[in-house]
Structures are given as C-alpha cells and as structure tokens.
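Next up is one chain by itself, shown in structure tokens, the form predicted on its own.
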Amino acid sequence: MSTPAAIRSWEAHFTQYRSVWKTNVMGSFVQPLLYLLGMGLGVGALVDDSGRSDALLDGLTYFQFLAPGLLATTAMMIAANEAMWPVLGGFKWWKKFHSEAATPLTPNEIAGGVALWQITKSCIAVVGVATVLALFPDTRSWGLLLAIVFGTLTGAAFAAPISAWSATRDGDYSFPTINRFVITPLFLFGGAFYPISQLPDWMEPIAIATPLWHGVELCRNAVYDRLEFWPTVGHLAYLVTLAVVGWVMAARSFNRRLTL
C-alpha cells in the first residue's frame, strides 16, 4: 500500500505487457534499422551525390540527418496510437478503468497510470531505435542518452491531448482520421526527413507549431552535440507545456467519464 497509486495502475498495464514483449521490442528494433538501411543509407547515397546536401543539411549527410529524427518520429507513432484504441478500450469494451475504479484508486490516479504506462511505452520504443543508432559510427555518441529522454518527452505531449480526447468517446471512428489527417503527415513534413525550410513558406510556420518539430530538433541536436541553451529551453517548454495541460485535460475527462 506504500507504493504510489498511479503506479499500482501502471503495474496492471506492465503485467499486460510482459505476455507480448519480446515481439514488442523486436518491433522496435527492427523497424528504425530497415528505415536507416532503406532510405539512410540508399536513399541518402542519392541526396549526399546531388552536391548540394552539405548546405542543406548543415554539413551533415543525409544518414546523419535523417537517423534522429527517427527517436522522435517513432515515439510519435508509438505514443498516439497507445493514447487511442487502449484509452477507449479501457471505457467501453474491457471496462478496464471502471473496475480498477471500484478499487480504492481515484479517476486521477488511474489516469495517472495510464500516463505512465504510455510515457514507458514511448521509452521502450526510442531506445530500441536509439540502441540501432548506436551500431553506427556517424551516430554512436553519448548524445544518444539525452536524445531518449526528448524522444519519450515528444511522445508523452502527444500522447497526453489525444488521451482526453479518447476519454469522451463512444466510438473509435475519428482515430483512423486523425492517423490519417495528423499523425502521417507530421512524420512526412515534420522535420524528420527533409528540412521544414523546403516546405512552402505557407507550410513552414505550421510545422514549426507542431511538437513533433521540436522533438526532432531536440534529438538530432542532442546527438550532435549542438544543443544552444535558449532555443533548448524554447523546444522543452512546448513539449512539457503540451503534455502538462493534455493530462489536466485527460484526468477531467476520465473523472467525467468514471464518476458517472
């Protein structure tokens, strides 16, 4: 009974877990490695050829320039998906919150776990793609450590918002919309793969007000070692205020949602 409630919650989702972990994280090990293999090294052969990538790329090649990105592209994907399908699930098919809410645990302290739970889920997946970085020479730096730590922030101020809006559904038809409509057009235009400064100039200012933006900057920074201190605590204070006032959002909506 001394153990924190919100981590009695997030117990009952590790418990879960450790029947499918071993796919889990070979998931997330292998999938970065064909992304790098594919398009770092082929598809980056062809940018790094075109004479023209030193410049925009800020010196480094397209491998290097691409490889960071993906600690935050996949917590993204990893993060938003959790906050979905296993949010509304937990309401309305397995009724899972609502009996963890006939135990002692508060609303908050269930949502509390489930916070958790998703920031643990986001982590597993970053070192698993932090971990294949670490095979190759261009990336392999004690950067790495600090671009984990931004890469499970970036998925928890996704995770965070989507969760509240789990939280008042009845139904699972608008999350195939915002996959479709948010999630894969920030991986594309994001900053991960090309410089946002390419995008239209329409186009430029919305990526820069998407988290997913300084996600990637923090990781790809952080690996380089070319972290500067103010636009460092600019990039923080989006990702940290995102995930703050999302989980206010999703405690009001699992106490709306449980106390009924």
Second form
Amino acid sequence: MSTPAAIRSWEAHFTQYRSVWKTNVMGSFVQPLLYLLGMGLGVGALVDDSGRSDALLDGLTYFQFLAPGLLATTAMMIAANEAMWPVLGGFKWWKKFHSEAATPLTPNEIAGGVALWQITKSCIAVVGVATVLALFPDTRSWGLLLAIVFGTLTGAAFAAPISAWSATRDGDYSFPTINRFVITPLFLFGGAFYPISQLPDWMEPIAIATPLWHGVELCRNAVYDRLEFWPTVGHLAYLVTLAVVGWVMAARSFNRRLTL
Amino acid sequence: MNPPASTPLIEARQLVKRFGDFTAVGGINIEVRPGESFGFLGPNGAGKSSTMRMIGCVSPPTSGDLNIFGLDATRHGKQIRGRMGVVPQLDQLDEQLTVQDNLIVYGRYFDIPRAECKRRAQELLEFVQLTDRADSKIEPLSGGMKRRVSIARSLINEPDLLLLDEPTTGLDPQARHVLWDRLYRLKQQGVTLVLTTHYMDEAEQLCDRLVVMDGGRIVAEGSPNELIREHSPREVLELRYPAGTNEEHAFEVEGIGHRQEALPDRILIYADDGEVALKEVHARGSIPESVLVRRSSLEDVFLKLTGRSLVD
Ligand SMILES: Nc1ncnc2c1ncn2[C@@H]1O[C@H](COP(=O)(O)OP(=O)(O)OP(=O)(O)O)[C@@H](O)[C@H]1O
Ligand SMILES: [Mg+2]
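Swap state to the form predicted in complex with its partner chain from the form predicted on its own:
Complete assembly follows, chain above in first position.
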C-alpha cells in the first residue's frame, strides 16, 4: 500500500514537531486562556452589568460571546505564522523543500504537505482552545466539535494565501508588517471581542470582508447551535474559496521556485 | 533494472541552461555508462552544479536532449528521481531532526515503508561510520560528519545512480579519505557515480572518465591519464623565487621545457624530464629559492586548457 505523497511529505513536519510539541502546545493554549479569563471575566463583569448586553450579544453573556471567537483567532494566528517563517525558511535557510524536490515528490506534493501540516497545526491549536472551553459549563456543548472544524478551516484560509506570498519572498522583512497590520487588526476588529455592529459604519463592511469575521461567526454559532443555513453556506464558501485559491497560488509559487 | 550495458545511463545532447540572458551551460554532450564513475571538473561558475541539477531532474534544461535510464528527463522526472540519490553541494539536512530521523523522513519521500527505512538507516549509518551518532541532532555534528549523513541519506532508496556535487569540499584530508573509501565501495557495488569537484586528486582518485568544464563548456574529456598524456608533458618542474621577482626570473629560464606557466608564487616548467630541465636552469645561472619536480596532474591540464588555476 502506498501512502499519498503529500502525506509522506507531511510526515517530515510531524516528525519535527514531535520534538518540540510540549512548548508548542503550551504556547497555543496559554494566550487564548489569558484572553478568556482576562477579558471574559473582567470585561464581562462590566458589560453584563450594563444591562444592554442582551440586545447586543444576542442573549449571550460576554464570556459566552467571546469564548468561541478565540477558536478562530487562535487558528488565524498560529496558521499565519506557520505560513511565514517556516515557508520562507524551507526555501531559503534550510532548503528543506529543495531536498524534497530531489526525490520523487513534485512541487505540488511538497506544497500539499505544507498545507496539510498548516491545517494540522491549526487543528491542534483549535482543539487546545476547545478543550479549555469544554471546561466551562457556559461554553460546553457538542457544537464545539463542529467549531473545531470551522476554526481549522479559518486557519487554512489564512495559511494558504500567506504561504503563496512567503514562497515568493527572499527575506522576512514583510512578516512583522503582516502581523502588525493584518493579523493584529483582524484580531481586534474582526468581531471576536464585540459585535462588528459596534464599529463605525465605514468599518463594518471592511470587517465583513475579512476572513476572520466569517470564522468567528461560524464558531460562535456552532457552539450555541445557532447556525442558519444560508449565512453558514456563505461563510463556508468564503473560507473554502480563500483556502483553495490560496493553495493554488502557493503551489504555483512552489513550482516556480523549485524548478529553476 | 538497468538498461543493457551498451545504452548509456545518462545521455545529454546539446544541453543548454540559461538564466535570463546568462548562459550557465552552453550546449554540452555527455554520455555516462552504467557502473562508470564520471566527473565534472572545473572552477567556480563553470556550470557544474547547473548541469548536475538538470541531471537530477530538478532544473529543466533550456534546450537540448537529456535522457537518464533511457527516459526523457523533462517528462519522467518523478520516475528518474526515484532511482537516483543526490548529494547537493551544500548539505540540506534537517538540523532539528536526529541523524536517524533525517534518513527515515527522507526514505518516506520515496514511499519506502517506515520499518524498512529504519532498517536501512541503521545499515547506512554503519556504512558511513556514524552509528554512535544516530540519535544526535544534526546541528552539533562536524562538517565531515554532516557530509557523511548526506551521503547516507542519498543512499536510502538504494539508487542506481548517485550524484555528488563537490562531495568533499571543505573537509580535512582525513575526512576526505574516509569519504573516498566509501564512494569507492559504492562503485564496487555497481552504483554509477557522477560527481563534480575542484580537486584534481579527487578526480584522479575517483573518476574513470571526466570532463573539464569552463564557462559552461566542455574543454576536454577523457580518463585522468589520457587527459594528462594528451595535454601535459610527463613532469613538472616548479621553481620558487623570492616574492615579487617572478617576472625577471621567468625571463632567465625562458625556452626551457615544452611550455611554461608563471603563477603568482612560482614558475612551472613542463618537460619530459624535470631533472634535465632543472640542470638547464642551473646552467643558466638562475638560482631559485626552492625547486620541486613532480608528475603532471590534472591541475596542469586544467591550467593549460583554461589559462587559470583551479584552486582559488
Ligand atoms: N538560479 C540561478 N540564477 C541565475 N544564475 C545562476 C543560477 N544558478 C547558477 N547561476 C549562474 O550560473 C553559473 C554557473 O553556476 P554553477 O553553480 O553551475 O557553477 P559551478 O560550476 O557549480 O560552480 P561552483 O564550483 O562555484 O559550485 C554561475 O555564474 C552562476 O552565477
Ligand atoms: Mg557548484
């Protein structure tokens, strides 16, 4: 029985991860947990006492509102960073992809292994956060399982286009900029911490246009069993399209760079 | 299964590689037969690695024909790569993995079952004498050890053809001899070796046949002995004079031997008999600081063909 090539390429990433997974998993847990406790409980007390939260948060407490969004934001951050340095470095510093290209693996399969690995990493992080949510009665639900899928998909939607970018870079100068001007703003303005209806009118469409908002909506609605058919289809279509188009572009970058 | 011995394992006709306007390989013809060990010798930028990467099916030729194992390299790259081992000019090992895991992970790329990868990894580490470092990470290993890991890794798929791009550059003499010995054993096992090198002694040691490349072209071809016989008299007389006085002394010894080369640090006189040439030097009253008579080597062939020294 032969194993699909992209999976065999994925195995290399996994083998490497095994030696660092402890610190890595801790890292992906701790940050969302801090936000959950710091914001969820602290800001939550403030918001819930204001008496306006019912209307604004669709009957959820602030803690309940915030928690599922962290599934999507965590996936975004993990996936985005996995798509920056490791992808550039695989070409430029460690030549990992070049050494794969000398074997029967094709550039498409190598890019496929990278994508699978980014999805895996996103999934591990999302499962970590979901486990935390399962500890709190307020956020414990079977919907978490579906939210894990949606969170992972959000990761893929970020990883793929960013990989396509990273695979064409010669240096890492742009990466801090991406973090500062794309990832962090999305984290703050993407609907995880408050409904985007709270944003100034001109900002709301921008927030809707970003992939994070769609991921946040999916995760939140999944956890509280509020998924509606057409909006869900819309969110999914958006994220899947981004992931697929991003991946096709990434694969093209890999092909170009590995067959000089 | 190799094709019958009469068909070449590698056959390149008018092979060209261009990068933009720049021609790295300018239309070369080569033929490597099964079991042979074949070398590309040349200075920096000669186009050795570019050629190797085309043979390795990771860099499509700009034009020309390239057949490996009787298959067209542009169309059957995947299949060809599966039967080939590659040691790139710079090690591309996964520094964060252990020596053993580097081999196993690489074997998986060839779809070799994990258990079999493990077995072969053990065997190969024994072969390159690194069994005791199997569980060490790559990072702390010395350059020579990393090179040996690279060679072990390239053998994980039991290749019929092994491509080695400057296998011993940067290694100390002892490490080089260990590697030469291992490569020689592979050759005895029937593996076809194709290697590039800057080093004449390496080419003389390892290659049945070689081409001298310069500026993307082949300037000479043959066995090491043939090349020396054809392009250089049997012996070389090396004369060293006090620094900076080479030119005037070159004038003193002009006409002795078949040919002369004035290098920055010495004058070489090519002659059938070095001792006779030396007598003549003395007879003319020229007194070098030191003299050396040696057999001519590929280095001298290279110097004659390109007018440049090989080692920078
Ligand atoms: N990807 C590339 N893009 C542009 N030019 C390249 C590329 N690869 C190689 N070259 C150029 O092609 C020429 C031949 O390079 P190559 O690496 O084949 O030489 P080489 O004989 O292996 O040299 P060395 O002994 O230094 O390894 C060089 O001038 C090099 O700059
Ligand atoms: Mg080279």
